[in-house]
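A single chain comes next, written as structure tokens; it is the form predicted alone.
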Amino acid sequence: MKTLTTQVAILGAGPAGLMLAHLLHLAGIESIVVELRSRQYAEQRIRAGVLEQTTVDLMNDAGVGARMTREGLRHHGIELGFRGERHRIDLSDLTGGKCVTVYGQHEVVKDLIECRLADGQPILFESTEAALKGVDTDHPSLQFIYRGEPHEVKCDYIAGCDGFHGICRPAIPASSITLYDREYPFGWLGILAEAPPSREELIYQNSPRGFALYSMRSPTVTRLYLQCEPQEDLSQWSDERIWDELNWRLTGADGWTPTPGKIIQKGITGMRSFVAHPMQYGRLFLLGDAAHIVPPTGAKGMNLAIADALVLSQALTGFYIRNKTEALAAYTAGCLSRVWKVQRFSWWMTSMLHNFADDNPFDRQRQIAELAYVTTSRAAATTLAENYVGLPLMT
């Protein structure tokens, strides 16, 4: 077995793991990133695409925001649609000039991978059979197979950034962790289409036939979603049916419809809210989807993962540079203060915009009244805008 030694072993080369590794490198702290998938998979997997102002600022401050600044689409507002009309929420006006940037998660991952490799720092792609050892001792390690040879990374700390279905969270004894979970009775059918955006900002549409979202990924590619059954048979959704349903749900009194184009990707994703408490055990720390999941309505998943990376990087810097352990001990509290606020916002957006099978006519009218209030009250719109552009990273 080949033995490697580092200060922090990071399992997972997604936004959380890569940002943590980069921030630690800037602070002079060593790390090794181990990833089970290939580099190509990491760089091409289409996920979230809306960056909070706080995330944009962090990327720029960390020196990895140049391409995002050139190519990202800055949005100063969003539109809420219901009863055939759309109402704009002016994010910048309501938050002192803040905005969001549309820039795909896979693009963030590309930038962080390129930066790490340019710095000569290791990412061990296509590792297999990963296992954690001794996380409740002072000498934890990460074992895996890399290029056909058994490896062990001996370290001071392990960062579990390996997603909801990874091995890190289950490494915490059931008696030492509480899981908060809620599954929603619907999913999202998402598509990527080769079609230039025909609106400048995102549209969140409440309709009698279910939620729809109009979004984009670049000046030539649109990203659209339809509320559907979580176990829907994707083969029953032809391209023609998808465009017909999008047109029905998104068309308003002004007659606008999304520009159609060749669908280059489609898939169905279930929706859930999930939080693990605590986010640490011994020398193991959980980040991103390993610790929490939010429904995508609030556009928060990647932003939460990057916020976790910042909190842990600062705590580890305090330990290695100043020999302080208080921030490491408080990692869970520091993250979950923000996580639960984001969970509340994501749940609120989801409940306000989607159709629930057990809703009665009263529920439907209450939902429309909520949308009407948010779009006519500056105070209510400010609440939405403050959360959408991003709460402070350290709360």
Contents of the next structure:
Amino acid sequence: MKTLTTQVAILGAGPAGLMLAHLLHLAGIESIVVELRSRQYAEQRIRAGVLEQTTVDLMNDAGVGARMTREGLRHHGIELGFRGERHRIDLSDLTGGKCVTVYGQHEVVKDLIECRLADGQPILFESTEAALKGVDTDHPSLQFIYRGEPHEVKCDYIAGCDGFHGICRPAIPASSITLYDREYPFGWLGILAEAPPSREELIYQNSPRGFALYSMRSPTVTRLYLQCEPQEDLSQWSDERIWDELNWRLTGADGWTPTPGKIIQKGITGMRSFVAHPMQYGRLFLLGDAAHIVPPTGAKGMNLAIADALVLSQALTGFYIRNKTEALAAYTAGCLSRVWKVQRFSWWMTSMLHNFADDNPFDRQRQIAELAYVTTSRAAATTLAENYVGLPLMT
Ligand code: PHB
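Moving from the form predicted alone, what structure would you give for the form predicted in complex with P-hydroxybenzoic acid (PHB)?
Everything in the complex follows now, all chains and molecules, and the chain you saw is the first one.
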């Protein structure tokens, strides 16, 4: 067994783990990042793509925002479509000039990996059979196999950034954790298409045949989604059927339709809302999807993961630099008060925009009234906008 020693062992090289490692490095705190997958997998996995203003500011402040500033697409509004018409929510006007930036999660991951390696700091990719030891003692460690050899990282703290299906959350005894969970009776069928965006901003579309989302990744690639069954069989969806359905749902009274193109990726995403409380047990801290999941309708998942990294980096800095443990003890409260507000927003967007099989005509009319209210009342539009661009951190 090869033994390594560090201050913080980080399991998972997604946005939460990599941002935490970087913020700790800036504060002079040492960490080792351990990741199950390869670098190539981490850098190519297509996930979310909308950064809140708060996330953009943090990337810039942390010195990792240069490519995002060059290549990210700044959006000052979104459109809500229903009853055949689209209505613009002017995010910037409603939030004193804030906006969101369309920049893929895998691009954020690429930038953070590059920065960490340039700093000469370790990421142990393709580490298998990870196991946590002694998280409720003062001497926790992380064990795994790296390049065929058993390794142990001895550390002061472990950051569990290994996602919803990872090993960190289950390492907390059931009697010490409460799980809040809601599954939605639908999923999203998502595609990436080689088609230049033919519309400037994202469209969140409520239609009688279910939700559709028009999004993009770059000046040449569009990203689109369709509400589907949670267990939808992708093989039933030819490219032609996907474009027909997108056209049906997205075409409005003005006749606009998304520009079609070659579909270069297809997948189904499940939809759930999930919160683990607390987000800490002994010397183990949970971040990002390991601790909470939001349905993608509010575009919040990656932003929440990065916010957790900020909260934990500040708490660890308090401990290592100022010898104070209060912020570590307040980690759960510090994250969850904001996480619950973001849960509320993501749930609200989801319920306003999707078809629910058991909705009756009353529910349908109420949903349309909600959309009509949000798109005509400045007060209602402001609540959408301030959540969409990102609530202040640490609230
Ligand atoms: C995306 O582009 O992947 C995307 C955009 C907005 C969302 C969810 C996903 O709400």
